Partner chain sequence: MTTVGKLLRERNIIFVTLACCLVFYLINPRLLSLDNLSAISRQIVPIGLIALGQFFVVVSGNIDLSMGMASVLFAIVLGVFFGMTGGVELGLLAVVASSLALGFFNGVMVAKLKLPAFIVTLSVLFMAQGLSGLIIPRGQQIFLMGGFFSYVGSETFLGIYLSFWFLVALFGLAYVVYNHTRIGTCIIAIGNSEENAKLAGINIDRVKIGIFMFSGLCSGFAGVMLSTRMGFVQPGLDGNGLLLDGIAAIIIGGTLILGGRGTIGGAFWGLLFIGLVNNALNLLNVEDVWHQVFKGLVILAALGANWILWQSREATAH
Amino acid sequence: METAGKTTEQSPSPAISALAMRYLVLAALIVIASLGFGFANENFFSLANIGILLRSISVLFIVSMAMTFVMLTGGIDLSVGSNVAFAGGVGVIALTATGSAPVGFLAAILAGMSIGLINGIFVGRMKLSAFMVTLATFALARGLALVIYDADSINVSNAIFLWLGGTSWGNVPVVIPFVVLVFAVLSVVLYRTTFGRDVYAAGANFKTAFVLGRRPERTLVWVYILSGALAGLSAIITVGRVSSGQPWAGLYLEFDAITAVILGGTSLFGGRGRLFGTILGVLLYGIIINGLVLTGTNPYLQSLIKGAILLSVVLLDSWTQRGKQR
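Could you show the structure of this chain alone, in the form predicted in complex with its partner chain?
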């Protein structure tokens, strides 16, 4: 808490240059990683391949942007991956029951928001620790997904429902401009509205925000609902990509999102971070994990590498933070 307060008190220029430095390093690493995989696979730089890559990490983009909001408030949302499966299940079942894609969309997003609402009430109103509450909803949402799917996948053929995740304009999958749109909307919300200010305030100093009448408890509830809604949106994209609803969709997605957000420079303690950093973080992390999948790396080695990446980024951050404070 105090460290967050101290750094926000500093004059803006060194903070910005540190941030710019981080983005430059991330951009350089993205170039290096792409060059590496480019040498390994000569088709890597084809427009089609870049489209495929971006489409495969489109869900990670959206979930990570949601996670950025949550982590800016000093929280964490471990339930997003399970929520993607649950919201997808509700959406697909609503779709097959009514045959209407808008009803399916609405059902998926509302289902995602309801899990978010549970998180929000427990974390925001009851002030319980976010990792514990969202660990419970992580189990709950995955369980509900398994129940409503009866542990089996459901094929979807409705063209409108599949449009967002499944279609391309030439080499450009529809979902890519959509992710850009979501980024633009969320940027406006975070940087140009009082809600966005409240998100930063709740994470930087909850008590001060409370004293100033910014009602941080309510901000937290809405942040988790937003995270749930974006999980619902991700569920629609996920179903569109594979033309079916899967009970195990989004497995460990929360872990990937947390890593990408931390890579992008958002503080684990809340109050500091930007959506643009998250975009760079997702690009770098997405290229790496995609590369691991494409090169056929042993999945167990993949989880070892993922765990090591998260830990080393956190370690590096705390090390540079400490250097600055001295």
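Alt. form predicted on its own, vs. the form predicted in complex with its partner chain above:
FYI, this one's just the chain on its own, none of its partners or other molecules.
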């Protein structure tokens, strides 16, 4: 006869979680890549290059955080790069017409949100494929940008409009503290609000989330609107960096963002991922690209390396997901 006080044998818990291990690996890769490129080119660790690196990936930081929200729901947003060009065009035109930087800011963000709203309605409400819908708005937004700019750039001289993307405090771009602020706000939204819990629930199991009354279709609409708003914000930074609006701004940005987000541990299948992992993924990806440029790597070879990185992380994510389903 077994006694009531008999203790059951428990399997020992892992010393470190898979998520923490992922972050440690990413941090180690960041250090290794930095040291490698530092040995290859002594200018890599210069304050000037670090400033250039941080400024160049500031937009990728913001867009990738938006992409994290989208991918946590099991979706994807291929329109973000084109949306940056479109929103920037609307913002620059509004600035030119009114001479008011706040009006230009508002116009850019609202323009980005309008593309996000279209994506959200078709994906969330009409339950169409996120890939196909955002592929369509990818072409739509880029076409609108080309029409707005008449396929030519528009110079911008308004100091207020250019401040966020073009100003530095010494070697530190102003946009970097701003990115930290955006990260903090989005972290609160994702981890401390009902909306954040709904995002994870929609990605983990859409039907179950619906049965539990979480309204996942509405969550998807707002996630894509958020992605559009952050694309509009990225457009303002992009214009500030180059002092002009460009119809080809944000080209292949969606590719870079998806790569960085998956590299940071967010699952292609939704429901799993953290913003901190995305930040590490962007840092590693940005360091690799910056290092390749500094070492004079052939641009065509750079594209090949980017493709190889994306393919590798997609395969890794797929294998991880299959292992969890066994």
